[in-house]
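Just one chain follows, in the form predicted on its own, and it is written as structure tokens.
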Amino acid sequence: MNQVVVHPERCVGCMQCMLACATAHSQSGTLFGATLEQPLPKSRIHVGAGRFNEGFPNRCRHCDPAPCQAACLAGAINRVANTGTVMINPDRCINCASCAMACPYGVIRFHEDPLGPPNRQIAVKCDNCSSRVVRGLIPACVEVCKTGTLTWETVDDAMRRKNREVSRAMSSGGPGQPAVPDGVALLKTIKQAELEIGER
């Protein structure tokens, strides 16, 4: 089954799938419909900084077994069988946070959500865009993402094809296929000499 995954040698911290997760999880679902919603929807994706400043887009990976979901006292956290996804019903959820504690990613972040109850602050995280997939698109965040950092497609799929990129770079006789954009692998060449550039 498919799901996002995650490429993060190639983030460039433009944070557009944060943007593009916020409005998909918005009740408009337009951005400028979500811009005026209150609350204010937010995204279940958060892109953070790496030791040279490059970009991670940090998302829910819907573990299999998902402490999350053992460490759920109200019995909010629940596997959908045919597509994996861990999923929070935000009617049975009691804001106790046992699930941010169990979660070793750190994705599970408690707030008003406009899909959510009312008034209410519950435990929000990805749910691979869930609403989007069963209309036959694909989430939201790969939608948005640019150099190919998020893919929606199958874990198999994802080695077998690092596993040629690798194969293709480090074979002799060859030009080898770069496993990471030219343009990306420059910008992050010079965000690590700048940084370094600082250090000294």
Given for the second form:
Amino acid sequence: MNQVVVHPERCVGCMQCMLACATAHSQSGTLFGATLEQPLPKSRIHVGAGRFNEGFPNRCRHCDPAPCQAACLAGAINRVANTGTVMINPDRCINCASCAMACPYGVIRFHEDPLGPPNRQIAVKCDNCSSRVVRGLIPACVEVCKTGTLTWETVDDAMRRKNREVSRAMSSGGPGQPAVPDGVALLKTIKQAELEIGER
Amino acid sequence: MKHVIIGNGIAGVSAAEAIRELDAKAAITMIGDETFPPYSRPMISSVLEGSQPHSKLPIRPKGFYNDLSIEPCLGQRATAIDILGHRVVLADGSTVGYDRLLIAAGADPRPVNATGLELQNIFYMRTEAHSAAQVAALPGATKAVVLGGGLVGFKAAYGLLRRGLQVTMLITSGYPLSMQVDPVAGQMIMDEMSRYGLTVEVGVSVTGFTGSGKVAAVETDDGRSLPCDLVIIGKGVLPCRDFIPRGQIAVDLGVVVNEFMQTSAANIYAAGDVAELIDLARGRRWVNALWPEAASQGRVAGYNMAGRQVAYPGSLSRNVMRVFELDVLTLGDANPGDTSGYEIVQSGGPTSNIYRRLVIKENRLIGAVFINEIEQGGILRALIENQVPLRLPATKMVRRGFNFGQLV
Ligand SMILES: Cc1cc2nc3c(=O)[nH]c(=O)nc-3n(C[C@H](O)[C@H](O)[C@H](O)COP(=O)(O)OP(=O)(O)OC[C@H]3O[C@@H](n4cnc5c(N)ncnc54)[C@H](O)[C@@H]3O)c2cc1C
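Given the form predicted on its own, corresponding form predicted in complex with the partner chain:
The next block holds the full complex; its first chain is the one shown before.
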């Protein structure tokens, strides 16, 4: 089963995924239309600054078992059997934030959502772009990601690819291929150096 | 294998589901004194407040018992456990035999010792029936008194304020939520509630209620009489343990269990508000009467009863309260009485509308209070729960941009 796999070491913090996510979860479905909507659609993937100011894309891992599901006071969180996606039912959510305390990744937000009940704040998080996937599309964040940070594949495939990349980068013979693209690695080094100089 | 579960709250329900997950055939009987379908107890405060209808309380489908082939035995309490005979005795004298027994009886409101409790419009706040009765008493009510400044007292006061009543809260301790938060956060919460019309009186106890038929005033221990037409008692809860044979099952405040949710008696387990187990932040036994705890403990108890050994490392207190414009999050041991040996990092406060407090012991996070911007609370909970040494200075963790990426 394909899922969104995150490779944080490749993230440059461009935040295009956030824009694409918000657009995908808007009423109009277009970037221009989305900017004019009320309430303003918000991203469900969150690019934060890591310890060295590097980008870190953070999204729901759809954990199994899901701590948010066990913590939900309203019985609003469930798992879709065939996809494994953990969903929040907007009509049952009471905005109590019990799930925020359960989530070890801090990826649940609370606000009014264009696709939820009007004038009421609810818990909002990644839904694996379920409505896109049933139409044969891939999740919006993956589609827009330019650096290979977000991929749509089975976890097994991702692991195998990662293993290959790492072993190639480690092997002494031949030109090898860096595990992270040169440009990304350079950007990260610069950011880290900047921060270290700043802190001195 | 015959499983019997006393209590059909979330701990009992989660245990039954876990047993069924592992064993399609085992017999399961659930004994519960509430006949309403499994429901969200915390949501009764939303019903009082008027933000959710009573009809939304159930959290499992109508056919729950049938779908999971559970034999429900509802409408009466278990009154005794006959350990030698492996059976539970019910109020009507009948008995239910078990191979494995789960005590998931939850807690009852702590009773108040006062005269006139039989008057109308005096309520506890624990069951869906209580909330229905409270809502029915609202028309015409204008002045309410809430006893207790703990979580339930607070939710009651908040709900009544939202319904437009004048509310006076009487608390015995020094400031509201003193069990959950430190004085700075307590003050911020109190200020917010006062802004919306709440009167709080500290260090006051109630000795009695007066009125003819209906409550008309509460009498305080300092000799005053406060007029009111509705009272909600929210002075905490006590584990339901009156039916438990003391000599045979270890009971402290709650029923004592080990990491497999086993009591001191063979084949008897306990979970939820009734259970007492190691608290991860405090490092000693504690009763954390909270929904997520009850759900997780119930599930782990169910797995163990069905034969899969699963350990539950310990419990942890955690809570979020939304009080008008404030979101208040508390975790673990947020307010240790004696702070020697603790490192406490605070930032923000009443003037900035954001407040953060971290309690650290031996470089491990053991407690936190956040006011507003609480979305990252789960990361802190995981840090407390996993008891990992902190790699990031605490001063960075109280900053607004703090996120999961900084920990990896
Ligand atoms: C107003 C309110 C607000 C709350 N808000 C929150 C919140 O925001 N967050 C949070 O985490 N928690 C909250 N809680 C606490 C939460 O509801 C409890 O922790 C949780 O319901 C405990 O579940 P339980 O299954 O252990 O016990 P219970 O829900 O108490 O279920 C036990 C059941 O067993 C029955 N029973 C008891 N004794 C017997 C007996 N001898 N025989 C047969 N049946 C028996 C009881 O009647 C009850 O139906 C709140 C509670 C209240 C009352």
